[in-house]
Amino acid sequence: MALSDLIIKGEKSIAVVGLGYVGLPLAVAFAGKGLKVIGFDISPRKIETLKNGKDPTDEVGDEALKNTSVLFTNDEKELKNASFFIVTVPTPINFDHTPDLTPVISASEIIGRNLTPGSVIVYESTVYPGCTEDTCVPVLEKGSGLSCGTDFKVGYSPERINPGDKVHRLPTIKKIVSGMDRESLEDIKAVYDFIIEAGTFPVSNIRTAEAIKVAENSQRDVNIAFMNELAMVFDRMGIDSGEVIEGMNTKWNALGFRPGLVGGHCIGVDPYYFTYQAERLGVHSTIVLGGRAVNDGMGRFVADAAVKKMKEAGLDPETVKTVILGLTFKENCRDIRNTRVVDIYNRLLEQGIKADICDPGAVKEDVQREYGIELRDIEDIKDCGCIIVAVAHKEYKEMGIEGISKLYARDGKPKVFIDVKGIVPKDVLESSGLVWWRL
């Protein structure tokens, strides 16, 4: 009997290794279908939080956690009871933009120590084409003493989770699946088909599946970089890029991309996995690296625009109280990984401006640990001279310009408003009395 049949019958268990924005929804989804699921993470603090029914990601919700049958654990010996492993650990980049494979290698070592014959390991973490077979498999073999292809098999299925998105959810996003041979592909496809309503899309080999992940995010990164470059040039021309985009999008074949800060665990990282492998093969990327250079510089551009507007208003940037609204890498989520709002904050610091930052979703302890920044509560913000809306959280949209204006000082001096995400319509800004700028 196929492994997938045994899993669906409840005779074999699935282990999800890494319980973040990708792994947690997967584990809960499989358990929700009645399958036996082990949710493993090396963080005792995270496991304790999950056992207490608290969802630190907001992706599945506290109620779903309280009712799930997932066995949450940081004891790797529990993994000996699993036969189908899904690796969902992060794959960040180093300071020099090279891949940091430490988490995925560590996960492979843990699985290897607890691997039993007949198992299948599927990687969802973003890697460059060839990494699963060339890097991860040897680690699995070394740790287990087993032979890949004979004693166990591997596959790759790139994650497509969009944090904070309540429309495009795990079950409704088509899943790319691949395996090292026909048997492993059929098992992997059958297991995912059990929870993915949109269905799976099998591809011929693991490297192709790996390439799809870096290609789709590199494409998006380049398109946003194009819009960012336009926005920077239009700014110098005195043209409102938001109005240009609204007009452009009236054409049937406009792509709908907008300028902005590009961070997070995917779009701001994955292109570097592609360019790393390309360079190793002797091919220098121009378009992808060019896009990365543009997007990596947008935080500085926004900060400089804010300083320029303060000076135009006759204010001293170093003495004006400046507040940044939003820190997470995108709106309506808690994820602070690789957020480029920090670039705005650091660029202001370089110019002698220490801004306060508020965010309704980010966890204060995580922000302090990751960036050394102390988050402020919006209730404590007052007497501002410059407000930068960096993330379009629903809370800030609901405040509108009237609510945001209550945060300014009542001292009769000009007030500066920087709208990075264009949450306030242009006509409203023009009648607001504020010195404003938007990306």
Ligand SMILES: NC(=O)c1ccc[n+]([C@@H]2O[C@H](COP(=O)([O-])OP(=O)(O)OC[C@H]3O[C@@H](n4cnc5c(N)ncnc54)[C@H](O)[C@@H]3O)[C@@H](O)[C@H]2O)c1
The other form holds:
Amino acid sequence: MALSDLIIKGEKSIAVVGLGYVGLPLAVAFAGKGLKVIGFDISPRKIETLKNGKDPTDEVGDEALKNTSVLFTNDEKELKNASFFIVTVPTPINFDHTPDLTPVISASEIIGRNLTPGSVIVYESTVYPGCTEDTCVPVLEKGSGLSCGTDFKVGYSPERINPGDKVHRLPTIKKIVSGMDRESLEDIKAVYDFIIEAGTFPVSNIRTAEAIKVAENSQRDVNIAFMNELAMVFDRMGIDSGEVIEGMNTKWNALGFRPGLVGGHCIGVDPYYFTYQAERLGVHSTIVLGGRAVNDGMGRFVADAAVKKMKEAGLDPETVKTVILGLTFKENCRDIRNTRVVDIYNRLLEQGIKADICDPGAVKEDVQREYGIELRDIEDIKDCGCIIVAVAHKEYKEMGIEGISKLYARDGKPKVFIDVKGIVPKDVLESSGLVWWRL
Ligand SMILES: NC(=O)c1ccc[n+]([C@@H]2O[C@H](COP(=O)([O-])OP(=O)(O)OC[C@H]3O[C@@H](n4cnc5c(N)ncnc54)[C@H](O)[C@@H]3O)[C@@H](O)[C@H]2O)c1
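Compare with the form predicted alone: the form predicted together with this ligand:
Below: every chain and molecule of the assembly, starting with the one above.
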């Protein structure tokens, strides 16, 4: 009987290795369909939190977590009971923008030590084409003493979830699947088909599946970089890029991208996995690296625009009370990793402006630990002269310009409003009496 049939019948178990934004929803989804699931993470703190029914990602919710049958553990020996492994550990970059494969290698070592013949290992972590077969497989073989292709098989299935997005969710996003041969592909496809309502899209080999992931995120990064470049130039020309984009979007083939900060651990990171491997093969990436450079400079650009507006309004930026609303790397999510809002903060700091930062979802302790910044409660914010809305959280949209304006000082001086994400319509800004700027 095929491995997938045994998994679906509950006679064999799935192990999800790495229980973050990607791994946790997967584990809970498989368990929700009645499959036997082991959820493994090296972090004892993470396992404790999950066992207590607390979902730190907000992706599955505390209620679903309390009711799930997933066996949460940080005891790697439990992995001996699994036959189908899904690897969902982080793939960050080093300081020099090269891939940091430490977690993927460490997860492969752990699986290798506990691997039994007949198993399938699917990598979901974002990697460059070739990484699964060239880097992970030798680690699995060394740890297990088994041979890939005869004793166990591997596959790759990139993850496309979009944290905070309640429309594009795990079951509703078509999933790319690949395997090292026909048999492994069939098993992998059947297992994912069990939870993915949108269906799976099999591709012919693992490298192609790995390439799809870095290509789709690089595509997004480059397109946003193009909009950012337009926005910087139109700003010099005194043209409101928001209105240019609205106009552009009336054409049938407009792509619909907007300028903005590009942070997080996917769009701002994955292109470097592509360029790393491209460079190793002797191809210098001009477009993708160019896009990265543009996007990495946007925090500075926004901060400089804010300072310019304060000066134009006749204010002394160093004495103007400035607040940044939003710190997470994107709206309606708690994730602060690689947020580029800190670039705004740091650039202001360089110019003698110590801004306060608020965020409705970010965890204060995490912000302190990661960035050394003390997050403020919005209830304590008052008497501002400059407000920068950096992240379009629903809370700020709901406040609208009326609610946000309550944070300004009532001292008769001009007030500056920087709308990075364009959450306030232009006509509202124009009649607001504020000195405003938007990206
Ligand atoms: N978050 C997203 O939106 C998203 C979307 C698509 C793809 N991805 C990719 O998926 C992968 C996972 O991302 P994430 O956001 O879920 O990461 P995350 O940081 O939220 O979670 C990763 C988990 O893996 C655990 N871990 C680290 N090393 C481990 C090891 N050796 N063994 C077991 N557990 C280990 C960590 O403790 C953590 O709980 C990355 O490659 C990422 O690029 C993420």
